[in-house]
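To begin, one chain is listed below as structure tokens, in the form predicted on its own.
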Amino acid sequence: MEKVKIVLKSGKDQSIRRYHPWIYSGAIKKIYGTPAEGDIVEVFDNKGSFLAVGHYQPGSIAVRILSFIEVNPDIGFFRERIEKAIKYRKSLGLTENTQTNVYRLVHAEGDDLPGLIIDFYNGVAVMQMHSVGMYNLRMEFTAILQELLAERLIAVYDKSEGTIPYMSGISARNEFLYGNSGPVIVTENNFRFKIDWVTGQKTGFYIDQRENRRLVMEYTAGKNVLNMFGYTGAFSVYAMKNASLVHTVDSSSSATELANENIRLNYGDDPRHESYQADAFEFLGNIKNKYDLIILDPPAFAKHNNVLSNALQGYKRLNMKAIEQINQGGIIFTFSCSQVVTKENFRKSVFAAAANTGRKVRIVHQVVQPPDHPVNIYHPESEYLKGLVIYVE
């Protein structure tokens, strides 16, 4: 079948020539043919020169680019891309690591596979597709993983029900595409965690905070630690290694139960830890001089630019409360996982929060996502996780 041809408006090809992997609908001059969502399309400039090939989707992002050279994105094409992603993780020392058996195997644009996420949990690959083009290939991806991972692969679980664009009309459902498995126990830097991809957020675990959790551990010796938005309690598990006490707070009772379970997995019934089901802002309002280290890792406050201003105010308010309340000489680990919030915007929000409190604040570290969540240098949007470690006098 002949591919659909998309022609861009004059001057709208510059970002593509700089290898940005998205084409916005406003850049399109004409579409020759009637592509269905997820179809392969070829993109040309206004003078007829080939630019790229990718998956079509109606909406703001009209094409997610797969290649900037003329290729046929068949199963061999995707096999090669996934194999390169696995080799990259091997070069990081992750695939054969006895201390860590949970990592991101494919990171969308960061691995030149826009719309595809694959996380590896001690033998179980959890896939999440964010485009119909990738979703239509889920069985092909499953076969590729079986081939490339061989005996290391126990099961493949598709968790795309909540990530496929809702206007696509596709009734995606979360299910095993290969094998079967209940929740598994994984190790991360020798700590143990229970992973339940069926009920858990994202693919079951916030893998992207692995290195930042390890950094937390270096600052917790003898300290009273507060882990806000605790979810699985992963930060709390690391903090418990050296802390005097650790409190985990989340608005969800199932999250606090999971946090307690992960603490028991690593420390048994240790009285240094307690969990609280509470609203974050209310809890932070009444903790004056109680904690020496506070972790703020909220869910994304903004998924779209139209709510960016409100999100920045939310980060400002959250950080202001923590800076006001923390002990003198305290340390705050504060994060944003909102893709539309830039590092500069986030830093300005924390700056404004600090200024409003009148306390002296130093930046100790500026932190990002780990290397198994690589940032495509041509796609700054893939650098979604940003954080500051600050010292409060």
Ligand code: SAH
The other form holds:
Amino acid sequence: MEKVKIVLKSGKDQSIRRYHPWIYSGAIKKIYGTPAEGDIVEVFDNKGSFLAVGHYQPGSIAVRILSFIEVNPDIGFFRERIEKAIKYRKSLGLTENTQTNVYRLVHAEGDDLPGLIIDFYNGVAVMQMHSVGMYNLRMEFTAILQELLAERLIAVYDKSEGTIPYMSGISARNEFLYGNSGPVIVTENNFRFKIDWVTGQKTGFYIDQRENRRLVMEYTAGKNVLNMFGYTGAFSVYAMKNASLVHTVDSSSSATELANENIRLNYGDDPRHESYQADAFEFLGNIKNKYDLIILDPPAFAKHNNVLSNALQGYKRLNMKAIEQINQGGIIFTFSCSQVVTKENFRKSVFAAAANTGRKVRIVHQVVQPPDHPVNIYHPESEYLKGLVIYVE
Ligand code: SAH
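Previous: the form predicted on its own; requested now: the form predicted together with S-adenosyl-L-homocysteine (SAH):
Every chain and every other molecule in the complex is listed next, the one we just looked at coming first.
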């Protein structure tokens, strides 16, 4: 079948020549043909030179690029990309690790597979597609995983119902595409967590905080810890290793129940831990002299650029409350997982928060997402998770 051709406006080829994998609809001069959502399209510059091949998607990001050389992205093409993604995790020591059996296997643009996320939970692969092009290939991906992971694979679950854009004619369902499994217990740095991809947020777990949770543990000995936006209580489980007291707060009651369950799984009934269902801003209004270490890991405040300034205000307000009230010599782990909030913008928000309180603040660490969520150097947007560890005098 003849592929649809897309020609870009003059000058709009620049970012593509620097391997940025997205083409915005505004860069397009003309589309030759009528591509359906998810079709493979070829992209050319204004003078007719080939630039890239990718998946078409009506919307702001019109093409997600699969290759900058003229290839046919067939099943062999995707097999090779997934194989490379697995090889990379192997080189990180994640695929045969006795202490950790939960990790991200495919990280979209970071693994040259824009629109595709695959998380691995001790044998269960949970896929989440963000483009129709990738969604249409879900059975092929399942077969590829079966072949490449062999007996290490128990089941493949597709959780794309809420992530496929522009559902024209597509009603994605969350379902098993291979095998079957109820919730599993995974280990992360030897701590145990119950993962339920059906009821859980994202694919079931915030795998991206693994290294930062480990870092938290280095600062919690003998401390009173507040884990704000706790969800599964994962930060709390690490903190409980050596803290005097740990409080987990989340606005959702299913989250606080899950946090309690994960604490029990690791420590039994331990009176050092308590969960509270509460709104962050209200809870933080009344914590003077209570905590020595506070974790702030809120949901993305900005999903789009047009709400960026509100989001930055939100981070400022949140951090101000914590900086104002934390005990002397306290430590705050503060994060942003908004893709549109840059590291610099986030740091400015925390700076503005600190300046408003007048307290002396040192930056102890600047942290990021772990290596199984790699950043494509040509796609700065893939560096979505950023955090600061600050010491408040
Ligand atoms: N720290 C967690 C992930 C947090 S996800 C981990 O390591 O796994 C963000 C959480 O914030 C969600 O569980 C959500 O229920 C909660 N949340 C969202 N808005 C909130 C608010 N205003 N107050 C308290 N919790 C909130």
